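Take a look at this single chain, the form predicted alone, given in structure tokens.
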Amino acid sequence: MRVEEIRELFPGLGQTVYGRPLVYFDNAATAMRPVSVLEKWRELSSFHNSNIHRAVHKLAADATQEYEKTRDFVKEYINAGGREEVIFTSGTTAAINLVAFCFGEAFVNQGDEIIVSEEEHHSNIVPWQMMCSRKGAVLKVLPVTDDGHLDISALGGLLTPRTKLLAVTQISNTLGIKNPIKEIVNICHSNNCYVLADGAQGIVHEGMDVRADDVDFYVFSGHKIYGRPERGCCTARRNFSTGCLPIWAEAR
């Protein structure tokens, strides 16, 4: 396709702003949605308008169907080994604090560990410093080089018997740096840690087969893969014992 039939597809990318065509560059905060979601979207608000999973009229049903063959696709594209893994937020932020809330509530106690590294967004140090907190656990840094990648030689001196879980960006959001996903699984796992992936940014870029990289828990927006706003996705590959994940937390 030419650049200007994908420029069409974005409704967007037509206007004009302080009298030039947009050039729109804000993608890694959020991007813009093309015709076929937006579609979809006015279809859904039309005609299937109707709270899912609390209702047995006809709207209420397909409307649940609507959401429901949406976690498939899901499953689909990450490559979870179930449906039932797939756990829909209101984004990113919410999906890590659910993962800090309920697996630090079930598993870690006081005295435990949890890593998070230098790079990490915000929202990937916040949680983690507030469960620490709550739970009387130890927050660990894994440090960054001089030249802005993870010094992945430092983990093995970080983990412990106590470390619970280490939380890491798939892609940096600062840096645009990819780290190495699967050698950071393999290193804590064989530590017995678990490993969640930030994919914010990563899933646009380079996808994830969570099967693959073996990651535990993968966190990521729909708003950054041209879906509506305010959707979120954490993927909990885990069989956690009850009170854990995987639970059902429905987008608001």
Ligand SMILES: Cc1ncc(COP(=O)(O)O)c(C=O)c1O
The other form holds:
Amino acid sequence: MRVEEIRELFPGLGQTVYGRPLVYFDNAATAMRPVSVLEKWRELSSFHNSNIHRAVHKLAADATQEYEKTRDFVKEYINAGGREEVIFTSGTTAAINLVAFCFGEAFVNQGDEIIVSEEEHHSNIVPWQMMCSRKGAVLKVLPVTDDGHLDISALGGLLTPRTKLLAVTQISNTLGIKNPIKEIVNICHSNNCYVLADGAQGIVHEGMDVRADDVDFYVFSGHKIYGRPERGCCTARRNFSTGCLPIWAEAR
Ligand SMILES: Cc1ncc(COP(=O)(O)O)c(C=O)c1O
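Can you now output the form predicted in complex with this ligand? The one shown was the form predicted alone.
Now the full complex is given, and it begins with the chain already shown.
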């Protein structure tokens, strides 16, 4: 592909900044939107603007149908087992907060443990810190070796019968290192510990097959893969519905 052809797909790149053509390097934070996304967005806002799942008139039916089509698309994109596993949020941070709150309220008790790795984004640390302080749980940290990789050999020593969940990034936003999610999941599951994978960077560079990697929760940002600003996603693969009802109530 020619770089010029790609640039033309992104109207934002047509502008000059400080007298030069814009070079945008902040895709890891949020991506520029291509014409196809902007046009769809304009069409939806102009002609199908309505509350989804609430009104019965034509515009609302159209809006609901478009919204639910996206859920089917996301299901296929990450190979989720069912469309009900796909929950829309405003981004990765909101998705992690949703899981930390719902899972924490329902399943975490005083003295239980949560593990995060040393290389997590703030978004995958603070919600767990807050949940642990609310519930009287203990937050443990999986260390990183001097060459920047997760010290998987330390995981066995951290897991105990009180460990409820491990939250780890699929690809580090600071080091760019890919973590062995499947290996981590296998170790955690054999110790009855659930796993949340933060796919904010991973979804962009290697995608995710949630069934193959068997993660319990997978969270990512739609706005980092050219989607609308303030759009993200969370998948909950286990049936937590009885103890964890709010997780199914989408943050719209
Ligand atoms: C690894 C990681 N997790 C979480 C986030 C937060 O994502 P969002 O802006 O969608 O809340 C980011 C954003 O840069 C990230 O890189």
